[in-house]
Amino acid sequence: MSKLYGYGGTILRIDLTTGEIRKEPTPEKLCREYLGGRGFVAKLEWDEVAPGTDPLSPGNKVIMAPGPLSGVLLPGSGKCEFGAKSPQTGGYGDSNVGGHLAPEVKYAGYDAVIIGGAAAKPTVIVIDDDKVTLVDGSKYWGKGCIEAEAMIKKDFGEDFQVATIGPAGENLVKYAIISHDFGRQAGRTGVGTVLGSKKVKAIAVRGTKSIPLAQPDKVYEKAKQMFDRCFSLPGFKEWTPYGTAGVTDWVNEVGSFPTKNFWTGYFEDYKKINGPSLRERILVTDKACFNCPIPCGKYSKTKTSKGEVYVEGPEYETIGMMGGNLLLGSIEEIAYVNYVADELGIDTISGGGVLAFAMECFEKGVITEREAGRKLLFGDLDSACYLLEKIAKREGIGDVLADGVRAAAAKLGKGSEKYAIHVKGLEISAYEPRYAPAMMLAYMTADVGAHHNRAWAITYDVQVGRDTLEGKAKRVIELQHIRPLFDTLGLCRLQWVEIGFELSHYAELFPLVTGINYMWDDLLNISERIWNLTRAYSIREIEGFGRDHDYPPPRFYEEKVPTGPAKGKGLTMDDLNRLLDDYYALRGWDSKGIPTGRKLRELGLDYVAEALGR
């Protein structure tokens, strides 16, 4: 076999029933085929998981791995990738994070780490370079993330990157997640819920080697051009000082901010909780990810009723989410709801829309008081922090909560399932789209669920027409290949949507770290091959998957938007069924959404052809 160029060159297995620790050498094929993080998730998630699994047993495995550049010094080489089967969803589940692990993962020598089985009592999985050990972790139990992140740095060393789960994890909440660097989250698909189900209370990991690059001289040339240019680009100045928050007063004026469980998309009260109102009112300090040259991290301190905290946020999604969905109209309140959701370890997204379908199923007498155990009312920062701690405790209404809106819809009937926004079980993230067809459409076919990060496109709809549905099923495709290959490559895609950093770079980069000779072409056929393959486990896993798992909830096509600069609009089922029916068309896929064995085939993708008898 040839030299891994760009790779730890070891994949480590944990058996958290046995307690048995392997190490295997990172397969070339596996390299070449699927790259390393979101990638290899995908791949090994489907080898390893034995189909009809139950996403919170023994049998489920956690994937962490980094990508073939995360740890390089390149410009935002610090993201990892977390997957599961999904206890959201039941179908294929991942989530990205940022910070310092994916490097540290990488510098302790490992591709991919696989924990399967389930420890008997609260563990923290310690990987200190080749010295891999299964430590009690009972005195971190019950401890919210961030405390439990500065204990085990206290305890093992400043120096060791950590991930942890709070209550919510341990406590099995479908939407947990898992925290990183005091504020940085993979926050999606109940990863953390899964590491819950196994006890890891956390993982901590220092490496100290070196990653292998094919043309270190180029690559150190390469990487300075790429500094460079992201700090003279026009985009760097008016991204940094607000980072994501930035982007809430365009939502906003383009009417698709979520406002009242998504009832609306125009908050009135905007101003009072966007970029400028954070940096002048909270921001302590600017943070970034590993090599990142555009801290969006802002790290707060917020006073409420309630509390003064630190926090690092909010974010955007978490101001939409956590602020104008649920009517909450400051940007102190939406931090420390921010901090209270970090600390249990529920994700901001999920959670402001459990939140929300909360408010609305009582406003609309689903949820009565006396089940609630008190009132729940939108714009109301106690009911908001009263909901999490129950849903983090699964106590009373929470534990309803818990299991994400599809559940709870489920279980209150009445009509509730008006008022639970999900596609495929994942709750919908900060844009409301019936006045952007493509971002309906980003959401309806992302693989995991609803969730911005596979397309972003809104601003397409903006760019081109938001009245026309004409190439917007071209458009999510594209942008489904690229902005996935970042969390396939270790790299955060944020320099190329904010400030304009071109792909090209990217490109010319690749073979260079890996000595692989890939054209931008090849990667992005990779990326496809991926999506295939996700798109085929949900199919595999959950019965009768297809074109009805992908319509969104009946508020999306039943109502119009009723205020702001949208209001009037909206979409038909017919449109939905013109968007799906391109859509499919083009990905070569039947029109019930199932890729057809042809194109499996034309991906290498034989072994899922044959599994689903295509």
Given for the second form:
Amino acid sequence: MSKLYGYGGTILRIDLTTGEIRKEPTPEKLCREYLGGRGFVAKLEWDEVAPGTDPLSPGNKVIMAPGPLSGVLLPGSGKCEFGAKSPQTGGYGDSNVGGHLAPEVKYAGYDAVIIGGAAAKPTVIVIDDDKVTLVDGSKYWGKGCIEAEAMIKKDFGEDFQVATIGPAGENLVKYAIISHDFGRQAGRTGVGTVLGSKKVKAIAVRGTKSIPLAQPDKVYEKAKQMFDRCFSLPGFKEWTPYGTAGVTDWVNEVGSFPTKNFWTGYFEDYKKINGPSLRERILVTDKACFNCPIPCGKYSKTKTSKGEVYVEGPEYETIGMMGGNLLLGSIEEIAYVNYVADELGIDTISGGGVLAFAMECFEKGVITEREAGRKLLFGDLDSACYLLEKIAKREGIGDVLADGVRAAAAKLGKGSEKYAIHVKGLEISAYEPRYAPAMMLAYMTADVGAHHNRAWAITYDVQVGRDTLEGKAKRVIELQHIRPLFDTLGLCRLQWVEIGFELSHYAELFPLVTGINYMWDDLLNISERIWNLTRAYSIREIEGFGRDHDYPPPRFYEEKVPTGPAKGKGLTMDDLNRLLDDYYALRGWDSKGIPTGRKLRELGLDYVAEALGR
Amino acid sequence: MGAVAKAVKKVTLLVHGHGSEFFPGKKSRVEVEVPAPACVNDILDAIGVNRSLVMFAVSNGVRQGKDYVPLDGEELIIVTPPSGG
Ligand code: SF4
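Same protein, the form predicted together with its partner chain this time rather than the form predicted on its own?
Full assembly next; the chain just shown is listed first.
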């Protein structure tokens, strides 16, 4: 076997039931065919989690995987992927976190950490280079994510990088996060819930090794060029001060801001919760992940009627889902709810969706004051904080809401399905897509459920026409291969997406780091392979999975946008079917949304074709 | 009386962000000649870029709306929407 450059070289396996810890060399074939990060997660979930496994049983596995470029001194090389069979959707699940975890895992020598079984008592996994131990975590159990992170750093050493879960993860709230770096999260698909089901409160990592590079001098030269390019790009100074919050005005101006449980796409108070409000009213300092030249993190101090707290954020998604979607019209209040959710360990996207669902159910009489324990009102900070606490503790109405909007609507009935805004069981993130067909399709077909990070296509809608369906599927597919590739390589995509950093840099870099002579198209082919594998995973795990699971909630095709710049606009069921038909045809899937045997074999997924009987 | 030559001005657009792919030649630096006076919206119309694709412009470090009229020879930063994460 040839030497693996760019990789730590080892896969670490932890069986929490038996306490067994094993290490094995990272297979070269796995690197060549799935690269790392999201690719490793997808392949390992497929191979190692037996079909039909209950996501919250010991049989499920949490996989933590940096990528081949993580930890190398390049812009934004601090991204780490977490994955597990999702308790929220029952299908493929993954989520990505920045901060400093991925480099540390690589410096400890690992390309993936596979955590299976379940511990008998609260546990902290301590990875200190080659020494791996399972430590009693009882004293941290019940603590908030950030509080626990600080305690663990104090106990084990400030140079450990720590990922934690909060009370929500401990209590198996289905959209619990894994938190890291005092405010960064692997927030989606319930990866924190699965860690909680295994009684893992935290993972602490310290690494002191180096990463072998195929051509170190050239990597250094290229990296320097990339940093210089980042700093020289026009408008670099314009994006960084506001980070992702800088898009709030624009999303309102095009009528796509989630407002009042996605009832409409325009929030009248948006100027009070936008990037400049954040910067002028609550910002303490900018905060960056490992090796990032464009610190999008905004560390803030906020004061509300409920107290004064520090929080990292809010970033755009939280502003959308906890601001407009809950009708909270002050940046201070949004930052406060952000803090509560972060400490409890609740995803602010799904959490915002669930809170808005509960408030609409209350407004429509589906949930009564008696059932809720109080009024649940839009625009009310107390209602939002009350609900988050109830959910995290699974108390009263919180127990119903803790399973997400799809499950809660099924339990509550009374027509509440109409207010459950999700695709595949995952609450939609912060773009109202009724007047953005490509964005709608992106949500419909995202492999983990409705998530913007797979394909953010709304600028394409705006440029080529928001009333046309033509070409939208092609664009969504292109983006679905490019964007997740960053999660596969272990890099942040925001240097590309936000600053306009050219993709060609990454293509040049990959062979210099790994010694594997892949061109950009080779990397995209692998990304397509992974996309088909994750689709296949959900087909294997969810009975009858296919086209029916790709439709958005009825609000998105039965109701037109009632106010704002997109007023009167909306898509019909015929439009959605046209989008899906185009998409499946271009992907080489059948009309039910199942990859054909031919497509799977063409992508080197023969084993998947066999398993699916294709 | 002979025809009066129309005044033309030259403006350089430095396009910030992902939206540059929708500008002519998918470039982040675009030089345009437009009849004067022309505001940012007029310039966008002239080069076939949807006005809604631009959030604002920056001239000499100062944020300007899309009704801003740049001077002849001016370099303008054009800010397109970031993806929100
Ligand atoms: S752009 Fe933001 S998320 Fe990406 S590496 Fe930089 S700080 Fe982290």
